[in-house]
Every structure is written in C-alpha cells, then in structure tokens.
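Let's start with one chain on its own, the form predicted alone, as structure tokens.
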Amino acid sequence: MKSTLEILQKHFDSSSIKTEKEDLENYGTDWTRYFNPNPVAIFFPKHIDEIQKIVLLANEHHFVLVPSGGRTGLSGAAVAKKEEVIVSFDKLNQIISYNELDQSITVEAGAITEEIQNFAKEKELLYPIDFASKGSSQIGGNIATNAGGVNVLKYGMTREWVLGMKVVTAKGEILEFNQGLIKNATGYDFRHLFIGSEGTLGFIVEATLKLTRAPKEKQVILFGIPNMEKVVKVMNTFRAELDLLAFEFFSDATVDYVMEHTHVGLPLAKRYPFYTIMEFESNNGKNTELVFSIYQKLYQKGWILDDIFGGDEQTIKHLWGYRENISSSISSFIPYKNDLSVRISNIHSFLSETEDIVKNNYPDFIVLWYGHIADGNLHLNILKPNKLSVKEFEEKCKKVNLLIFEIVKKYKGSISAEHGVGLLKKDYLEYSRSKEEIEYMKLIKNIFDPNNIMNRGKVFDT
C-alpha cells in the first residue's frame, strides 16, 4: 500500500489524492453495504490525460483501479476492498456541448444524471433514463451498468441513448466509438461492450447522448389492486389499448416505510394488498377518456378496488413518491436486494413460485416487492432483523438465493435485471449465462485488460 501511494504522490499533485479514513470508507463502497472498503487512496483526475497516465502507471506497477461515480450501485461494482486505487469522476463533470440539429449532448463521465435531464428540459427536450438516484448518480456509472429505471417501458435502457463514447482502455489507449452516428454499419460496435461492462474493460470518460421530445400532458393514476394476478391482468389490459409511459407496482408493506420516511399519508382511503402507478400522455383528452372507459370495466370486474388520479405536476410528483422513495426509505434496514427479470408472459407463474419460496424460507423476515413489472423486472427486498448481524443475515439470504435463481433459470430470466453483477451476484452468473458465454466474456476482458488492473474481481473472477 505504501509503495502504491508513493507512486501516486510522485506523479500527481497532492490535491488530487485523498487518503483520510473517512474518505476511503465513503468512496470505497456503494449502496450494497455488505463489503468492508479497504482502498489505498482516491484519485480525482481533472483531465483525460491524467486518467491515461494512472492507467499506464497501474500496468507498470501492478496496482488495481476501481472506477467511482455516484456510488449508488447495488451490486458492489464500485467497491474497493483489496487495496485498490479508486478513480473518482467527481471533477470530470462538465456538459461539453449540445447539438441542436442532432438533438444530442456530449458530457464528461462525472456529469450528474439529473443535471443532464435539467439541461435537456431547458432545451424543451428529454433525457428519459430516470430513477430514484438521479440526483447523485453519474452518467459514466449509468452507462457502465446499463441503468434502467421507471421509463424503460417507453424508452428502453441506457444503451438505447448512447450515440457515442470516448474511453481509456485498460491498456491506456484512448478510443472513440461511433462518433455520435445514428447509422454506422462498419463492423463490431465497441460501444456495446463497454455499456454494462461495470468498469472491467476501461474507463468511460465521455459520452454523446441522444435526446428526444418530452411527453406532453402527462397524467398518472394510482390503483389499489387485490392480488398480483390482477396486477398483471390490469397491466396487460391497459397495454393492449394504450401506449403507456410507465407502469410500476409495489406491495402494501412498502407503504409504511415510505410514509415514515417522507411524512405522507396513505395513498388511498383504505389499504390494499398491491398498488400500481400508470403514467400516460393525455393526447388532448383522448387517452384520458380511453383510460377511464377501461378503468370502469376493470373496476366492475373487481380487478381494481380504488384509484387516485393526478393531472397536475404537484400531484404527479406526490403519487410517484410512493414508488420512487421506497429504496431510500428502507436503506437503513440494510435490505438484501434481488433484482430479477423474466419475460412478461412468465411473470405471473414466476411470481407464484417465487412467493412460495419466500414465504417458506423467510417466515420471520419482512419481505417487500416492487418494481418495473411492465418490462418484467421485479425487485425482491428482504429487511435485516435487528437480532441478526449483517453477516448472519447475508448468509441466510444467500442460501435461499439458490432456490430463487433455479426458478429464474427455469424461466430463462436474469438474476440481475438492472443492478449489474459486481461482487454481489457474480457467484450466480451461471444461472443467467452459459459457461461458454462466461468464457467468451473472460476472453474479451483479457484482450482489453491483459494485466487485470481494471476493477478486478467484478462480474467474474479472472
């Protein structure tokens, strides 16, 4: 550790390096809270050439680098626990340029997601990737984990919005991918290797992002629903008739935590087993009329038990708060998070089988369900009881993981829909990827990073 620190101090200004214990602990971890950070130092580059320089030094002196963005990840991909050097993008956070004709924006990797959204809004456009951590997450981390969020139903994942990027590979080369083009049929598109690579191939340092038209006259309805079967049926009924912006669900058990955390009341007059939030464009009232026509039929069938409508910005924000504030409201309880996905056609069967396992194996635990059900993504959160240590709790959850992931494999689903693999899920990668796929991933890693200096031990062991 001393040797690595001496190398950093020799080649970089002292203002770019932090080694205080509090800083090491803060920058050395993410939101998983299951790993003890133990980095050597945090390096804050101000220019791309400094990133290139530290990569070349890491290859020469054989120390490991861990990229650090907003550290809002939930898989341990940004954790530094084995004397690595953290490379923080906090100071590489500028919006570089905006192209009105292309409707695109070029930003440094440390740019905050919400700031990009606000810039687009000023131009009467939209950067649609949206999630609860947008106020602190950075675009480089979003790209490195192919972030999703609440708008995936309409707009897809981060991958869909990256027109180009600049990277510093693990060999220290600076490469530019795709040059912001919409069409480019010239062989392999290396953008898509780096998107979702979790910092294992190199550093994403700049990105050119596509913007789009912002939806007009957004409207939201929150429904109370009797069971998960009806949640799926309600979703499918509306989707068959309407181009939805979002459709999310959460269980009643989550509501208490949100009310406690944000000081709001019940979303509806009474409590219901499940709730959904549906967002759509009014289309001059035509879609609103259609929604209420469908709603009347579903209410008469007993699929919907109650509702509340939001047409103004303040009410829409209030209703979305019941969904978007779940993660922050339970964070102090050290939840064990499963981020699962299956095809939409398999959701009901998958949920039924998974719920049976959860009930049989977690009878004394508080279990919370919520997620992006319209794109097949379900978040299963188990809260740690006070009587258990973090280690004991983690071990219990890991045992049941094997049962849950067998069902994921049965339905050809994913053990990590949008949170990534990192440290937390790498032991279970084979439930979603074949041995051959994993071997090819390792070969690609070796081509870009032959000395294994980039985020070593994440996604898989090498």
Second form
There are 2 protein chains.
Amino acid sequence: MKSTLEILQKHFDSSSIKTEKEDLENYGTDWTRYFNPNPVAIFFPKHIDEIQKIVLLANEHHFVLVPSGGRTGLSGAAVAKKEEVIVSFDKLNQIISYNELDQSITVEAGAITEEIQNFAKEKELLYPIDFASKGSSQIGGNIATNAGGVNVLKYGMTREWVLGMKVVTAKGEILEFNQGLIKNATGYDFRHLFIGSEGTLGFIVEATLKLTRAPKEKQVILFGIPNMEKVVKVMNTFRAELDLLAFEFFSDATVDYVMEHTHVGLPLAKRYPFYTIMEFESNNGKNTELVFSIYQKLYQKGWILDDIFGGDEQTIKHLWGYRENISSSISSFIPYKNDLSVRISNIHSFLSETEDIVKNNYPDFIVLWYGHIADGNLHLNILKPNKLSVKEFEEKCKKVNLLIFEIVKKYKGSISAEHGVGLLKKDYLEYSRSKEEIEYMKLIKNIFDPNNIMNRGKVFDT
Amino acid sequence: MKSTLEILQKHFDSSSIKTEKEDLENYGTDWTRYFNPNPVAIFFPKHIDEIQKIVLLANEHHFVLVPSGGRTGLSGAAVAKKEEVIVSFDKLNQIISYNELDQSITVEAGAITEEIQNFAKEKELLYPIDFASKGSSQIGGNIATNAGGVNVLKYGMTREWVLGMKVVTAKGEILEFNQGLIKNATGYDFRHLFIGSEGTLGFIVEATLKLTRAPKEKQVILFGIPNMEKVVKVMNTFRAELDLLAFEFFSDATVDYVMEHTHVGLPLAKRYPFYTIMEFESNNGKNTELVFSIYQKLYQKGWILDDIFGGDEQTIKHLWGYRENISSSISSFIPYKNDLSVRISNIHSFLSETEDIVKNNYPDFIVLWYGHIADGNLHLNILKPNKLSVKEFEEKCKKVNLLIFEIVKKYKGSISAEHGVGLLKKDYLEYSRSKEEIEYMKLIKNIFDPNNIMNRGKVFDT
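Okay, that is the form predicted alone; can I get the form predicted together with a further copy of the same chain now?
Below is the entire complex, every chain and molecule, led by the chain shown above.
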C-alpha cells in the first residue's frame, strides 16, 4: 500500500510539496506552543481544483488534511501532530476583484488580513476587522475562526463582513455561498455554518468581503478607573451618547511589562487599578466636545480618576501602545493565556471571583487582565513564577483552568471568546456548550465530512 | 386509532385549543392569499414545556406542527393547508427581562416587534429592525425569517441582533444557544442555523436581543432622479461621506397610487422616473450641512433633479409616506409581489432587463418597483389588469416568474431577498441555491427533525 507521501508525489508537482524537517515544524504549529508538530507533508495548491483533488484523494486513501493559513491561531486548530497533510494557502493569496458600486472585494483565502485592510484604504474604504496578528494572519483563517479584535464594538466580528464564500467541502464539492448578496432569504445560510467551523467541514477557498466608510479624524482618550464595575459604567455612559470605535481595558499590573518592554513611562501621572482606552470619531470636534462634557460629569462622580487625550497621530499611537503591546511585552514570561467572555453585566463579579480563586490556590502567580470590555471579552494571562519549570507551570495552569471554567460555566460565559477551540479547549467544550449541542455538531460534521478527513480531532472528537 | 384532535384534547386543556372554522381560516394562513388553510386545530401553549410536550406527541403520533407568529409573512411559511396542528405564540408574548448594563432584552417568541421597539424606546435605546408589519409581527417569526426592513443599511438584518436563543428542537430537546454573549468561539453557532430556517428545525421560544443607541435628530431628504444607475451612484456618494440610516427608492408609477390612496400631492414639483428617500442623523446640523454640500455637487452633475428636505417630524412622516404607503395603496389591485435581490452593481441592468421581459410578454401589465436599494433589494409588484380574472392573472404571473427568475439566476441574485421561501418560492429555490446546497439543507433538516414533523413541505420538499 502506498504511503500518503507517495500518493501526493504521484498526483502533484514536487514544487507544490514540502517535507523538509524545518518546514514540517514551522507549518505544523501555530502561536500555541503546547503541541509537537508531526505532519507528513505540506501541500501548496495554486488552484482550487488542486484542493478539490487532494480532498478526493484524502477520502479515497484515508489521510487527514489540516487547512493552514497564517498560523497565528491560539487554539491549535492549525496544528498537525498526527501525520496529517497540511494544505497551505500561501500560494492562493490574491485579491481577485474589487467592486466599487458594491463596496466589496473578492479575495483568495490566503490573502493577508493587513493587505486587505491596505487595499481598502487605497480605495478610501475600510475593512474594519483588526487585531495584533493582522500582518501574517490570512483571511481564510479569520473566517474559519470568526476573528474579532479591537473594533468589534463598532463593527462586529468577521462574520458580519462576509458577503459570499466559495468552499471545497470535505466531500470535494465546490460550493458558492450567498454570491456576495446583502439579502438572501432562501433557506439555511451555510456561510454561517462554515464561519467559525475551524476547518472541520471543508476548505474556505475564496471570500467576498464587505467594505465600509473609513472613520474620519480618530481620537482616543485613556482613563484611570478605580474598579471594574466603574469600567463598565463609564463605557455605557459614553456609548449611550455616541458611537464608539473601540473601548479596551487593561489592569494596572500589565503596565509594568509594557513600560519595561517598550521603554515608556506611566500612562498617567499616578497609578490606577484599571485603565481604559476609548476611540471615537472626532466629527469636526462635535464628538470631542461631547466626550469632554461627559468626562467632566464622570470625573466629579469619581468613576474616572484621571485622563489623557490623544488628538494627534503620534499620541494616539503612544496611548494605544499601552494596550496593544501587552501581549508582546509578556510573551517572554510564558503567559498561560485564557480568552474568556461573559455578559458585560457579569464582568465585575466574574473577574473578582476568578482572581480570588487563582490567588487562593496559587498565591505566587501573577495575574494580568486586559481585553475588549464592550464584548465582555477578558484576556486572562497568568505569568510563570521563576521558581517553576515550564512543565510544572503548565500542570498547575491546567488545574487552574478547571477552577476558572467552573466560574465561566456559573456565569454562562464562554471558555473561548474569540480564539476558538481547536485542540487547546476541546476537552473543556462542555463548560460552554451542552452535550446535546456537541452531539449536533458531530452530526453536522458527519454530513459534510463522513470520512472525517478535515482537521480531525479539532473542536471535538469524532 | 385516535385522531390528532383527540390526542390534543386528551393532553391539553380545552382552553388551549381552538377548532372553530373562523379561527382555523384565520390562523391557517398569512399575508399571502394564495393558499387555502386547512389545519386540524390551533394550539396556544402558555409554557415552553407544553411546546416540548406537543413536539413529543407529534413525533409519537406522526402529525405535523406549524409554528405561528403574527402571520404577516409573504411566503406562506406559516400556512397550514394539510391538516397540520398550528402552534400559536399568542400566549407566549412577554418581555421576560431587561439588562441595562448589557443593553439587552430577553423576550418570549410571541412578543410583538413594535412592543419590543417601544420598550427599547422607554429605556432610551433602540431595537432597530423596522418594517411595515411590525404592529402585528412577532419576534419569533422575525428571527425564523431573518427579517430585514428599512434600516438594514445601517443596522443589518434581524440576525445581527440576536444574542441568544432558546429553542425546542423537532426532537423535543430544549436548547439554549449563545447565552446572550457577544463573543463565543466554541464551535458551530446554531443560532445562525435557526435564524432564517422558517420553522423547519424546531421552535424558537425565547430570544435575547441586543439594543443600541437611538439616533438623535433624524432628518430625511427626498430626491427626484433620472435613472436607476444614478440612484445607486447618488447613494454611494452620500454613504462614502456619512453613515446613512436608510436609503429607499420607488419608481414614478408608485406615486399615483399613494397620492390616490393617501390623498397627498406629488412629492416634488415635477415628476421624475425615480425617487429616493434618504434618512440620516442631523448630528447638531453637521451632517445636514454635509448632505447639502454633496447635494449641490450632484445636482450640478444632473444625478439629482430635485429635492425636498424634511427636518421636522411632520414633514419626515409626510415624505416617508410616499415609500411606506406604497404597499397598502396598491393592495386593492391584487399585486403579484416579488421580493428580489442582486448585487448593487447589477441593479441597473437587472431592472431594465426585467422590465423589458415583462413589457414584451405582457404589455398590459402595470409594473411597480420600490425597495431597499442599499441592500440590492427590489420589490417588484405587478398589478392585475381589470380585464383579467384573478385566476387568469395568477396563471400569467406564474409564467412571468420563470422569465424573471432566469434573469435573477443570470445575475446570481436571490429569488427571495427578505420574505423567505415558505410555500410560495420553494419550487423556484434552484434559481438561487445549487442542487448540492438544497441536498445539504435536507440532510440538516433530517438531523434536527428525523420524523419531519416541523413545518413539513416548507422551503423544500423532503
């Protein structure tokens, strides 16, 4: 019987296949560092027909395919550790067409998120989904994980920007969903089944994306705030009066790492338990006035303790840095990341209960909070104490997870707000989804992928 | 063997069941008038458990259930013509809870759309999905058909406002989807499968809806425009500069019926081929200035031929009347309605090709166009010539359909933009969805509804 590699070599040009150890390790993993990559090969299709072909071969010869984009994921959904064949979209990365009247763009799945943003900018439009890994993440991966980021408050998730989609199902059919339409009430909308499916149903090979008006004269204001309850109240007071572009938060402890790593001073004259950064459209100064008049009231109430305003590009960049540089500033401390969400109204109690649990069980752990408060999305990062080995630390963190996820469950929250399930969270899926729901997921997976050749063992076991 | 009615009478209080002829006819149909209602009975559950119970009974005794809301649908999805049992949500219509911090509201599926809008208003917030039938349509039906309306341009469809959902599946499980979260990347999102499923998978019994900031100082401006191509260009010029709340269009012929029916004069001094009504937030006059400066340019270009501005409530109401009263003004002429969508860039050629086809084949037909131009959503209405009987007219219209749907298919449009498929469009589904997609719909239906007890024969045949 032929080996998987022999099958690939027989059917595809050798220039489309990589098997060097270095490549296997590089393409075999994502930004999670917990798994040991072990793919058979990496396949680089140059045309959709080649994807259809390898899907049919996988069904015939029973090997497993792992769709691979920019590999910036944090859940292991793109990890290949079980002799899978990785299908990389690096050579299917073109912007196919732009339609001015539709304000839409059609791209291959391998197109880089930032290149799509820049293309929109050239057309004086906006592709608003924005996050730290945009420089290398691919749109196919963004769609497969329904990527969020810092602008969800105003613009929603990736889901809301996908007007159409071309997929190759796990059975090898090439299907087009929704043909770029804004309204289409003709039965089940399969776009929304594939969005967030983490490559378990088929390959997303093309997408038609909606673009929109770019905001004019962005301004930001950074606040120091006494506690999490006030953080939420401050946000709601502002968004009742104007449309905000972003409202992010971070805890005081994060600031030390950003100061150390990026050589900046304190964001404000004094330290405060929490900081928020709010972005809005100046709108010829009208909104700026409005923001300051609201600020005055909240300052007198003691909900806001101090502020710094950013009106020019340089200050805006500086202030955003305190939020955007957290992740890179703490990466050397091997943070154990959790990407959680609860209803906004539960954030305050959820956060304090979680902190207590961690402090009581692991007093030497350093706990950092930051994230997208308007989405109820909290990034919990626990830093490794020096005295612990990475292995010991991970063991303890796995125990912490269970305690934290119990609280998530209590508040009917999500164990993965925007990173996805992949391999990292699948054992915990029942903390956020019912047994019945998971059973339905498996039944739906089986419809599209009866031989289980697509990203097997990701999200759930079959 | 017991009859279905006997089974109902055995298990439920008689006050929950109606069988009077008048009720059967009333509850057996929707705003489509093409079908003869013939239900066995109407069941009015007062609690979710009763829905679960009747679902289990339907599976055991093989009778079919038709979910029934406000019955304002235009596709026959709520029609019961085959001795089904209608399950009405008239007694499950409460607003269960409101959460100020989350800006969300949890309601029973029978809650009236307009009552939800009014409740939001009391809280100085907005539930933005708005359409003509809001006074009697129920939120469960809105979700089951992913209702659109006049504010989609700014706020999207119903889909975007559903944070959580409680359903009773066709197998009788009570499932909660997404628990009111904004972000939740934990596998397939079943909300989006049930949204737009037209009652074929189970009962939507509760929903948690997102509310948002209500716009301040709405203003409208009505334009006279030479042709459809310019209509699209005018819209895009404005929305490149500011966020619009609505941008609707109607053809000149519609005006006669509105003038006749609502006793108003011409919207503008002279008549023009097309009219648009644009709504936006004044924003302390800033946007008003902007709109007028853009208007000047487009007027000089000849894209806009005349305008009338509405700044006060009364004028706004008057101007909106020309668009909103079309449907009621033509209803006595027994219009044959089609709810079509194409990409905005195809509207111009689609509309002219469609007009030619109808004119060439049926020169005596009066063709009216109006709709949501920003969504590519065109409501095509054909009025019955007096000399034709209703039956003859319908026969001819069915023939016209095929010609029109061929053009829809050519432009990869939708045969139902927002009304749904139900009974009215199911024979034409293949004009907008591929055979493979329809096959997948049937397979998914079979997962949730193996005995086909939910709204059998709607959307597709099984």
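Positions refer to the first chain, counted from 1. None of these values were measured; they are calculated from a predicted model. The term rigid core refers to the most C-alpha atoms you can superpose between the two forms while keeping them within 1.5 Å.
Asker: Checking Pro267 here: with the core superposed, does its CA move 2 Å or more between these two forms?
Answerer: Yes; Pro267 is a residue whose C-alpha shifts (by 2 Å or more) between these two forms when the cores are overlaid.
Asker: So with the core overlaid, does the Cα of Gly156 end up 2 Å or more away between these two forms?
Answerer: No, shifts by less than 2 Å.
Asker: Once the core is aligned, does Val231 move its Cα by at least 2 Å between these two forms?
Answerer: Comparing forms between these two forms, the Val231 CA shifts at least 2 Å.
Asker: Keeping the rigid core fixed, what distance in angstrom separates the two C-alpha positions of Ile334 between these two forms?
Answerer: Shift of Ile334 at C-alpha, rigid core superposed: 3.0 Å.
Asker: With the two forms matched on the core, what distance in Å separates the two CA positions of Ser389 between these two forms?
Answerer: Looking at the C-alpha of Ser389 between these two forms, the offset is 4.2 Å.
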